[in-house]
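Next up is one chain by itself, shown in structure tokens, the form predicted alone.
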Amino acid sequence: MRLARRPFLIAAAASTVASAARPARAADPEVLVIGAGVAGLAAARTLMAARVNVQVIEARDRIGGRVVTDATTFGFPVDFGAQWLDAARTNPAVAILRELNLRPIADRDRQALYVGGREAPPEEYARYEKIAGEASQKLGEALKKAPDVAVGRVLVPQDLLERLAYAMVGPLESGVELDTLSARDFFRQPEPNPEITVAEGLGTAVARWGAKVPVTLGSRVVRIDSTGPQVLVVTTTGQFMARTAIVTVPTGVLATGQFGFAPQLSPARREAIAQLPMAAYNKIVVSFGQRVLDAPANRAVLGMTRREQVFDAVVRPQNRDAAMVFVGGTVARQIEEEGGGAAASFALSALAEIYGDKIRSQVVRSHATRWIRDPFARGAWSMATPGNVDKRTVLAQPHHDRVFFAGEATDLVGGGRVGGAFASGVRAAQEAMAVLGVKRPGGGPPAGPAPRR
């Protein structure tokens, strides 16, 4: 069972990173990538290393999307995206810090587990320990036994301690509950160590990485109509059109209907996108006027409150009077749906719990995500209902043989991860590339569409 922390944390606020110049339209694009995150970027960069002329479409007004650094707020960079690369060795999105010379760092202490303020025994860790084995050997048994399965018809937590362990596989690793998370969706996920992270925000590597993509910003998708001769894209500030177009957006944004396809998505992609929902998956960040938390430097904590709420925290990153406090599942939902301070309460009281109420009167600062009121987003990152997990390539496959997709939600190995978003930004360039007869750079033969699988 993963234990480490889920790596595709996402924010809902603005990039604090300076905005360095770059093309804002290119000129006669034969390709239209609509959004500018991780997978779009990907995207733009393969065709560009290939001579294809490219125009990416980004409704926000920096790039990056769910992957995003503030350099200013606490004095020092906060990932408010996504923070770590996990699998390091085969990850194909640590091909951004190796171009950008960029060392990679683990930023994280040794795990210590807290139960309503009180740190577990020796003996509950080697339980802890045994929950989480015992638990991987029994999803793995019930898919010898059926295709897929509610995780949560496996794993009945019969104590709290049981109840943390289980929630290191729904809410605070895969931001939904046990009950609706598929055993073959958390599976099919590879082991995430090591994880890795860059001192500099992995938001800041994604915007110097991308800074030469030309990019139009705040330009919203109205509609993508392929029945002419080429991709007419509808947007809010504008017409672009090309010979074929990618669209990256999550499928958050897809379900709501926010823009329109001529022709029409098929039912089985619509049904695609309806059973890849976004999870609920939030960061709290508190920062304190002194040390007031007593633990070292990039300490991890998994805790459960008083209130038997669950959470999962970083507690004095980078050295600093600080801590990164993650919730999932139904209690990031209830906390976004409240609003106000109810994120900076949670966690204080989290925190309070186990390092005292002093902490209360040194706080400076505070932040909380609220990804699934972002209206780019809707959520955190994609996960398949029970039974779904083929869905993810069923909306990989192209629309209309010229408008391909990608993002996280469309790669079976790395959905809901940066190293997904990277792989099918690739991908989809590839597919597009053989549409237009192009060949892959040096000159090996032109890209072929993605295996039907």
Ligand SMILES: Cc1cc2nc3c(=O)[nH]c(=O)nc-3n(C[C@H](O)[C@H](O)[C@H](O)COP(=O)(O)OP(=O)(O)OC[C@H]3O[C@@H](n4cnc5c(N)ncnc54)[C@H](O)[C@@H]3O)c2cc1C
The other form holds:
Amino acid sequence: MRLARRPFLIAAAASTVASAARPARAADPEVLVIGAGVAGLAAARTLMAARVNVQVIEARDRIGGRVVTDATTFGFPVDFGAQWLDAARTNPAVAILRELNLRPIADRDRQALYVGGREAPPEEYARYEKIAGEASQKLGEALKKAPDVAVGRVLVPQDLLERLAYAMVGPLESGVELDTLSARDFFRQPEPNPEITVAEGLGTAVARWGAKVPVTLGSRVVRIDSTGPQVLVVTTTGQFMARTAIVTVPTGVLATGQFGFAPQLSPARREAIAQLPMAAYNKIVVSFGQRVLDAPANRAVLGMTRREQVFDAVVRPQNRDAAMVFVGGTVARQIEEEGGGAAASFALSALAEIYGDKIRSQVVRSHATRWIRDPFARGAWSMATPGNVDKRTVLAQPHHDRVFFAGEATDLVGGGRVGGAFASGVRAAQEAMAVLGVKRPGGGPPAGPAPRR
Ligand SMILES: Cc1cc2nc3c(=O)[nH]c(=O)nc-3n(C[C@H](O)[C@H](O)[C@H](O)COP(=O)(O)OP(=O)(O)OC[C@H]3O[C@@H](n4cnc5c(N)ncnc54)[C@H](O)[C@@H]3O)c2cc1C
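To complete the pair, please output the form predicted together with the named molecule; the form predicted alone was given just before.
Following is the full complex, with the preceding chain placed first.
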């Protein structure tokens, strides 16, 4: 049960916007991969291992997508996107760290609970545990009675501590509020512990792991036309042709309609995109000139401000005079919408309630992510609306036989997460290889027909 994890085991880390020299263009590609996030890179690497010519096309000027480390702003690596690989015993993306020989670190301590700036007394910790356990049971029971239900119909908080506990199901875990969160989509995910990260930052690791993949950067795809003998991919910097293509862009990008397909996407796929909207989740990082935060290194905090807004945080990450504050759901949307200094102001107020107003005069710098505004993400990750978990499977189906879909949103187990992105990339690469008649690496049988799930 995800609720149970944070009080006992938390992990966090840091990293950089790393970009390494890489081959920009493959000769005569057989597969075009749209997007150089984890899904696109995993697809490309799977194809490269099978000696298939692949070309990745990426709109940003870097690879990694929603996994990105900033190593310069704060003097230590900070992941602005994904930071932890959860369910590490089964998470396929752990292969990235293994390949790079990176040792996982523990970067979040036991979580402290704060309401209105006051730490919860011991009995409230015990009650929090009880609420979390019962919430899990209630959701499990509800899913025995119905195929799916909005979490908010089952978990109705009666007091502030329940609101705090349920926030670890909704906004702070899933990036959506309880009334729009599918209990089935939440429960589909494996138990998150153990969660791991690396000192260099997950984004740094992904950038290194993907460095040998041929990627054309700064090239935004606007249209994919598979009506001719070859798939034609039209971008803002030119055109590409290949026998097949793999699309890995987030559902938030697909939903804008700025990404055209010929033939058009089926109504079922368009509905799937609509029912897998992007969640809201942002990080606000603040650094201080002195040790003004009276907390041990890697202190994890789950808090509710005096204005009853929930957040969680890692205070003094890696023993630095800094804090990373995380917001999700409505709070994240409101802060991002407001813009300007709203994010820093929220984080400072939340921290000042706990550590005192003296912290305000010691701020050195701050930065807030804005993933909803990001034109190449449009949000943090996909979450199915209630009753629509199966839409992940619909989205994963090939389009017009030669255009395959990957990306976190298409994975039934790891949807929303890095592990799901990785698995989906490998799956789509195998589907493309089946069409190309390519054998899997290692001389095994051809990949077989694309699974129709
Ligand atoms: C703040 C935050 C925290 C997170 N924390 C975690 C975490 O701790 N653990 C975890 O497992 N997951 C976490 N996630 C989710 C995780 O980052 C994603 O699920 C995963 O990285 C998605 O990978 P992807 O390859 O499917 O998509 P992306 O990484 O989004 O890759 C898609 C690529 O397509 C590119 N693109 C978009 N449009 C176009 C276009 N028109 N033409 C060409 N290219 C285009 C994008 O620039 C991008 O590089 C977090 C996400 C956020 C935002």
